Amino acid sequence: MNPEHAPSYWAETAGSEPTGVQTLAGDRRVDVAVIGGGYTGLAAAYRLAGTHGLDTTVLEANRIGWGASGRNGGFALITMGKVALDERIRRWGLDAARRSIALGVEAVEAVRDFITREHIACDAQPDGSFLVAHRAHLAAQLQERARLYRETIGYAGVEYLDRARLERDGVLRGSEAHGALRTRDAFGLHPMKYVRGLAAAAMRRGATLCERSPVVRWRRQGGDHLLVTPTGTVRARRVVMATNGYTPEGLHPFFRGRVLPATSNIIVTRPLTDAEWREVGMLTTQVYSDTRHLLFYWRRLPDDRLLFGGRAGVLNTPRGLRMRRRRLEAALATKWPGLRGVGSEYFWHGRVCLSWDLNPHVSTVDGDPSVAYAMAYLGSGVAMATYCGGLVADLVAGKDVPRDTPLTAAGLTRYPLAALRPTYLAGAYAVYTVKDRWL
């Protein structure tokens, strides 16, 4: 595995690593090793260096951000999980509900507080996420939900936009843009300058920062963990699991079969022309979705590129990645037919992480409070991880964490079979390309 970035639009503009980062030379012991160098591993180090005061190494395998936290839309959403919120209603009871929502805005202002607190220049842009429908009937559903967000949830960040009024504000157009549900809190930023940010914070709050530093082999000895390197190992007392998508089978028995990553796939064109933006109806650089259960993201970059994303493909073979990258090229154009023909100057691909209940979870590993994990963003990580990076440096470090919320109230459950993982993955693809299309 190439431990340099993967080529990519945000590797190309995100400057220079942050200075101070090393790959680990010889054996040294710590109060906590984080495995693991991107959002929840960085902020999970700050909070444990800076707040706690606790002696903490992140070991990460390749370059700092280099999985999908440098790999992202740059998306900072409240999403947490695929659950849908009448489903959470029904199956966790109104006020977890409404604290699923409370957590995904708290989330959303833990990464606006890094960026003021330690003046990240990341690119931020204006608030506002939008949800679009893509087929006329599923207005209807975006108007329900924006009422039950607002009526039963009492969350008063959302209004549902119709179509007139998208075209009429300079928010989108085109034929699979029948109406759409704007969330204010939410906002794009450039990924891999918040990941390199919150890599520099928290090397000034103390901790140290390992990268191409694979950890190779975990045991126990006494009460401490040892993690080895190719170039040394680290004596723990305590860990924090921070690899989400990038999770190996192997290096601890707990993680064996409990997440399943799937990808994630991005196009960014050439500058668009005024005339083409005319075209898309996008005069704004909020961020976009739309309702389909595989389904494109997208948004305006600062220099006028479009960003288009999808998830798709279980098996990444140079075949199958220009599949891809021709798919979400024609998808581009089925959305905006003004577009055909732009392709893309970029395109990559990175790992989401899912879990068998479709949530993130933060906990420790059964039997063992000194092992410590948040991970399972379901492709909505910028905020949940950083988040979540925070509140598993409190678990680990012994403070009292609520252990009744959505995050913390169950841990990572073994998916039924866990072999037959990459097979579930493909029937879900199929399932739902027929029904994206079709329903």
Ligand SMILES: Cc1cc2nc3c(=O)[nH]c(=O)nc-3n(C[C@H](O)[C@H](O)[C@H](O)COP(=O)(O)OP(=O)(O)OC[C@H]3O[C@@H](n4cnc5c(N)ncnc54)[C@H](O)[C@@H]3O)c2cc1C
Second form
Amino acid sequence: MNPEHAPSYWAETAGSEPTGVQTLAGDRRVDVAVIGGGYTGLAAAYRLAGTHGLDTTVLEANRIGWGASGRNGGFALITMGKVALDERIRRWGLDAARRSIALGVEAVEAVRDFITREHIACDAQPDGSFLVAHRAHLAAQLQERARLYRETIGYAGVEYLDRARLERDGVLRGSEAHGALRTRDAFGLHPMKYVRGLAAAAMRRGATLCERSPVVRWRRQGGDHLLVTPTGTVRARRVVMATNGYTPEGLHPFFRGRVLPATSNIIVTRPLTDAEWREVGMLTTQVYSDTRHLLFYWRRLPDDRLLFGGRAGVLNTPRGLRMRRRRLEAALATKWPGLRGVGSEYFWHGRVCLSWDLNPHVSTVDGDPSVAYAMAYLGSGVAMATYCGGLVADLVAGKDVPRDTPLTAAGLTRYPLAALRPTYLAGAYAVYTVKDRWL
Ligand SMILES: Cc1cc2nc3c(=O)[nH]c(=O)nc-3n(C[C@H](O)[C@H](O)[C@H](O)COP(=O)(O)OP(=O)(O)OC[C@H]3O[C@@H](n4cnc5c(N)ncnc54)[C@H](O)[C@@H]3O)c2cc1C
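Can I get the form predicted in complex with the named molecule as well, since the one above is the form predicted on its own?
Every chain and every other molecule in the complex is listed next, the one we just looked at coming first.
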């Protein structure tokens, strides 16, 4: 893998790398080693060093923010995994379902807090996200979902907007805009600026950050963990695994077969003209996704470009990537025919992380409380990874963490027949493509 950043719009517009990041040189001993320098690892390091006073070193294989954290859509959302709200109520009970929504709101608040407290200039945009019914019959489902949130869960931060209102209020137009669920607690940001801001904040709190420092071997040495990189070793009493969609299968036996990386792809257009934005009908910079199973997500960037993304693809061959770029450009033109031919100036992809039970998890590995992990955000990790970084820090520091939802009450389970994970993914994509097109 190329250790430099993906050639994204974000990498090009983020400004300079944070100062003070090192590459591991020689051998050192620490209280806690964190593997992975994205939102999870950096938020964990911030709390481990800053709140718990532990000597903490982050080891990042590539550049800080190289993973999904530096290349995502930048939507800070209350989403916790992929289990639908009615399913949560049915399977987990009302209290845990309510808590999962409250926790999502806390996660978005955690991002806001970081931005304010640590003065992170990351182009935060106005509040709100829209989930848009891309077919007429799905509008009724969104209305029902709004009712569930408000009346059953007691969360008043959502409202349903019908098609006429979407158009009238400058929210959205087009043949795939049949109504939308607006969630108040959400906003867009510049993901690379945000991750660099977290990195700088973690260093100010006393954490050491090492990039270009991949952990290539991990073994126990007495009661400690010895993490080996090509340029040095870290001996740690405790370890936090914060590698999400880039989790290596062979580094620690617990993680074998427990997560499934999937690819998400993004294009960014040239700045659109006022006339083009009128065609899209989006006079707001709130963030959007649609009701597809393989959903599309989009937002208007501060310089009037349109960012448009979607999940697809099992193999990232050059041909596969070219097809995905064309597919995103075509989807854009289907939603708003006036944008046909606009094309894209940027295209990149990255890995999101799925789990068997469709929940993120913060826990310790079986039989060893000295190794903790936080991962599997199922494509919604800007807020959740920030939040879970703090939680996993508390866990590894020996603090009480509430076990009130599957996030913390359960751990990652191994996929049955784990070697078939790419086949599961291909199968799921085929089924979802059919459902999205015809049902
Ligand atoms: C294209 C795309 C769009 C997305 N859009 C959104 C969005 O709009 N909103 C949202 O909420 N979420 C979104 N996500 C998901 C979100 O970006 C992730 O959930 C989140 O960034 C995960 O953060 P993380 O720190 O856990 O993992 P990552 O940021 O992926 O970091 C993991 C790091 O671990 C490092 N690593 C792996 N192995 C080793 C090793 N052996 N030694 C050292 N380091 C190692 C990797 O180099 C990597 O940098 C998107 C993801 C993608 C890919």
